[in-house]
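One chain is shown next in C-alpha cells, namely the form predicted on its own.
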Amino acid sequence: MPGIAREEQGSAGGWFDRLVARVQGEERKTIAVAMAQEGHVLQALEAARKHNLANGILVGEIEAIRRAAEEVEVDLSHFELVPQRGEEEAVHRAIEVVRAKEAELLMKGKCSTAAFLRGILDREKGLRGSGLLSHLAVFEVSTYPKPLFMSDAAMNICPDLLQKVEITKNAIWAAHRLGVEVPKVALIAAAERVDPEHMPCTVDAAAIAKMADRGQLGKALVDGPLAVDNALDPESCRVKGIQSAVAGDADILIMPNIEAGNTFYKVMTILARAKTAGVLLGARVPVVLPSRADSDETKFLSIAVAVALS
C-alpha cells in the first residue's frame, strides 16, 4: 500500500481522517477479535465496517457478545461469530483464525493482556515473528504540527541496548508505512548530556544515535538522547544552544523504559486530549492492543492504523 501523505507543517489536525480516507481505498481487511464482548470494540469494529476497512469475526461467547451488542446498539449480522468459551480459549481460538488467513488483523477484545500476549507468544500455535514485539502509540494534538508517534507505552518493561535497537527498527518500519519517508526519531531521556553514572539510557541512546549514523537502523535521522521538550520544542533547543536535525521537530519518540511510555501516553490521552491509536508490531500480522480504557474511537483508529500496515 502506498504511504499516507504526510501532513503539512502548521496543522496536525485532519491526519488520521486522512488516513481513514486513504485505506478506504484499499481492499477491505478481515480483522479476528479474541473474546469480542466488549462495548467499545464492537463500535469500533461497526465503524470500521462503515468506513469500508474491516470486516469482523467475533470470537468469544455469543450471549455475551449479543448482550453487549444490544447495549450499544450495533447490528451483529454485519459479523461472523465464532463460539469460544473461555479467555484462553477465546485467544487461541482467534490466532487459529489468523493462521488459517481467514483474517488478516488481530484484535484484543475483553480478554486480558496477559492471556492475549501469550497466545500471541506461544511458538508452536501463535503469531509470534522474527524479532521483538514492541507497542506504537500515534497521537494527533492540535499543540504538535504533524501526527507524533511515540514507542514503548505498553509491552517490554526495562529494555536493554538490543531491544531498544529492535524497538526503534519498528517505530521506522511503521513510520515509512504510514507515510514519514525519513522519520526524525528523538531518543528520550530526562536529559540531553550522555550521563553513564546516574542515567544509564543516555549511554544507550548515544550508541543507538551512532549506530544510525552509520546506517544501521534503515533511512532515518536518530538522534539522542533528548529531553521531551528538546525532542518537540524549537524554542527549547535555541535556549539550551541545541543544534540537531532531530531536536524540536521528532517524528518518533523512543521512551527509555515502560514507565515514562505509560506516562507520556496517558497524559497525551487525558490532559493533552490527543486523537491516540495503538498498534503491536514485530508479530506476523499488525494487532490492535487497546487498553481497557481506550475509547471506541481510539480503539477505531488503532484498526485504522492496523489495516495501513498490514
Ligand code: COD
Given for the second form:
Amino acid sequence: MPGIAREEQGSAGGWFDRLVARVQGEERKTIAVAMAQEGHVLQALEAARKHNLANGILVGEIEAIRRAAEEVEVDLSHFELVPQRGEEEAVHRAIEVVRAKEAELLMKGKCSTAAFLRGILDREKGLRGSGLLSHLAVFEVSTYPKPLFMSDAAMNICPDLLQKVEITKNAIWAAHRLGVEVPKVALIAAAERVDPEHMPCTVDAAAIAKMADRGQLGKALVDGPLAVDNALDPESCRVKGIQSAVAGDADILIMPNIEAGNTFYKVMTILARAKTAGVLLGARVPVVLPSRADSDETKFLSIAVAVALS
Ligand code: COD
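Okay, that was the form predicted on its own. Show me the form predicted in complex with dephospho coenzyme A (COD) next.
All chains and molecules follow, beginning with the one already shown.
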C-alpha cells in the first residue's frame, strides 16, 4: 500500500516501525469508526488489518462507505458494517459499539472534530474518563534523534493552569506506556523568562515545573517556560546559557494553547514531513484522532499508537 509504513528510517531510528512490530505480536484489537466513509481512513484500517493490529467496525452511510472503498480499492468483505445516517448519530452509534464492549478502540472518520469530541463528552452516552481528555501527537522526523510527543493540538482550546497540569500528566502517562521511562517535558512559551506582566503562560509553566520538582507529576523531568528552540536544540541553549536537564533534549512539548499546538502539528506534517500520529487520551478507551486531511500513513500510525496505549 503506497505511503504506509515506509521502509525509510528517520533519525529517530524507525521508532514507528518498531512500535508497529511490537504491537503486531499482541492480541488483535477492534476499532469502531464513526463515519467511516473516507478513503484514507479505509486504507489505514486495511493496513492495520493486514499488519495484524486491529479489525474495523465501520459505522456510517453504507453507500458512501462502499463508494469510498471502491475509490481506494479496499475490499470491504473483511469489515463489519453498521448502517447509520447523520454525523451526530454515527458518532453516538460508534460510541455505543465501544460501550457494548464490541470494540476496544474508537476512531474518528469523516466527521468534524468538535462533533466527535462532543459525543465522547456526553455525560450519559459518551466515553468520559475520570480526568481531563487531551490530544497527543507523536512525531518521528529526520531532524530529531528520538520520537517527539506534543500536546494539545486539537481538544483543549485555552487551558488554565489546572488543565495544563492534567494535559502534562496525560502526556507523561502515554510516554511511559510507549517506552520512555523518564520523559523530559518542556512547557512551551515564546521565551524562557518568567514574565507575569506580558506573558501569563510563562507563570503557568514555572508553576507546573515546580510542581514536578516536588514530585506531583510522577516520573518525569519537567522544565519551563522554554521556547521551542531551547526545548529541542542544544546549540540554542549554549548560546543563551540555559542549563536544564530538559533543554535541548525534550521528549514532550506542552503547548500554551490550541493555536500553538495546532500550528506546530501542521508545520511538522506539512513542512517537516514528519511521520505523525494523533490520539486522544483520558477517555475510557484510547481514541484514534487524526486530522481529517491527514494522510493514510498518519491514520495508520495513529491506530498503531492507540493500540499500543490500550
Ligand atoms: N476533558 C474533560 N471534560 C471536558 C473537556 C475535556 N478536555 N472539555 C470540556 N469538558 C466538559 C466540561 O467540563 C463540561 O462538563 C462539558 O464537557 C462541556 O464543556 P464545554 O461547554 O466546554 O463544551 P463545548 O461543547 O462547548 O466544547 C467542547 C469541545 C471539545 C467541542 C471544544 O472544547 C472544542 O471545540 N475543542 C476544539 C475542537 C476542534 O475544533 N479542534 C480543531 C482542531 S482539529
